[in-house]
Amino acid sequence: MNGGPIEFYFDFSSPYGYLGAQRIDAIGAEFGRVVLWRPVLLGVIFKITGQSPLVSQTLRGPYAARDMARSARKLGVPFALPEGFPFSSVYACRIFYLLDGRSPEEAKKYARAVYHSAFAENRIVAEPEDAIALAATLGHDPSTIRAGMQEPAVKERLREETQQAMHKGVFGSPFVIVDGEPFWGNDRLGEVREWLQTGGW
């Protein structure tokens, strides 16, 4: 049965984020559900939560890497911590929201671009020319995008989609809500599709 749509936050300088972005959209398509993409900036949530990113924590750190790369292969899909990581955001989420009012498929491609770069070619999107870079691989003009990127209205509704999510209650990336029901983590998205599949529990 169709329903509303599936909210996707995530983080770009997230290892887990880019896991869950591999099935998200399989997810939506089984149950018939729109999955809206919404890319946040994480270090702002985390000043207000206090958190740091779990790699580069004592213990939890050299765990969580190994669990990632684990749930990589066992998804098939390459992987690597990339230099320079965790990574600025900034500018691929601006560029997101650029194309995402224009056309959310477009987004889509752009955002998948990103993690790819990021975790499957160790080359981060972290700086402008190099955001601008990867949309024109995808076919954008790079003089367009440079000036969007730059627009009031896309930096505020970056700003805004950031304010929104910690709003709704999300602290970290993945993070899916469906149906008002939130779900935290790549291990979440199976109940997800379950939560979708029994109408809940």
Contents of the next structure:
Protein chains: 2
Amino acid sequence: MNGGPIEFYFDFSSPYGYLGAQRIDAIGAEFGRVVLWRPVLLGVIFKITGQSPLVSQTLRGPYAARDMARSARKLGVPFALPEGFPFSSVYACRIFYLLDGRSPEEAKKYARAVYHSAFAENRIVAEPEDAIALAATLGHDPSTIRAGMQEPAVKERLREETQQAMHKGVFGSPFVIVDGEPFWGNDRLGEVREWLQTGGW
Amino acid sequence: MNGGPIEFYFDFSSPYGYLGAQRIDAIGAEFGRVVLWRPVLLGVIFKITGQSPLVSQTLRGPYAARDMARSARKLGVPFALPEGFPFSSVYACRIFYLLDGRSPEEAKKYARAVYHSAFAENRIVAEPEDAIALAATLGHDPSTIRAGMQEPAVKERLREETQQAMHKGVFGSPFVIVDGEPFWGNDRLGEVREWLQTGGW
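Structure of the form predicted together with another copy of the chain, please, following the form predicted on its own?
All chains and molecules follow, beginning with the one already shown.
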């Protein structure tokens, strides 16, 4: 490894987070960097910043919907805003951190599955049982997951990561921090790559 | 000319508009497209969309200030947020459209001078006399400009362009429309170029 980890902050209900998740690990691998995936509850941060979800905003909303689809076409990945969007991702987040405590790779697999379900298969992962059932498709025991996601330490980890994110200046999704340098937005991943390649400017 | 004009919407008080203005004409020239510069009053549009200026927003503000400086360094252009920022650009806009009625090239020269004064020389162009004096440095007669910028047709043109922009979905600066396709942000100019090159995706 050539340097510290890349921090990849995202919200499971974020279309641009879904798009960013398609590329961030390849960028990390190219430069020998570990990528730490960190789902957070953007709704909690929005309460502090006074923002509202992008797609519900006048003028910005229709543009965002068009741009999301266009950005997905460019990447060649399936994309549609699912019914029930935006959705609460607290249970998916808890399962992520439950898995992350044992294996970051298993947690990433779960995160990719949540994103794929929501934005490629029109099935949001909002209810506890939906979040558990998705984990089961990856081979995790449902009752172990159901019990684990109620652990105070898991709930606390999610709260802590969301607070940490805010303290680091995270206000949107995806939000990447590399060597202390913050980059907001899927459309900045090219710059993240250049930053890693050049050491910054 | 290979196609219709590129519409380049911006606000004179927009740092990202200043950065976009450094590159948009070269992109137009590369693909044989006329670039129509269209300054608008983003404050009028923000009243409809409920947005506030970026730099005054929690978390987003500090990030934006950092990103503006970083983006300017990447382009190799001088940049600093001027005292008095954000500033009212109504008089600069009126002079722009006064000049544009006679010569779009003269209007562009004036627009570049407004941006350079504000973001490279720490002199905002907010007061009528500042806006007139800047036009004078480009060889325009101050009393002709002073009289012209009061013409109802000039004021009406600015109102009309701002309304038109809104109807086309413009909600930020810079905002580029090419063959009906909208692109928001200085960081999307690379995509504008690709769109022109490939015909879209």
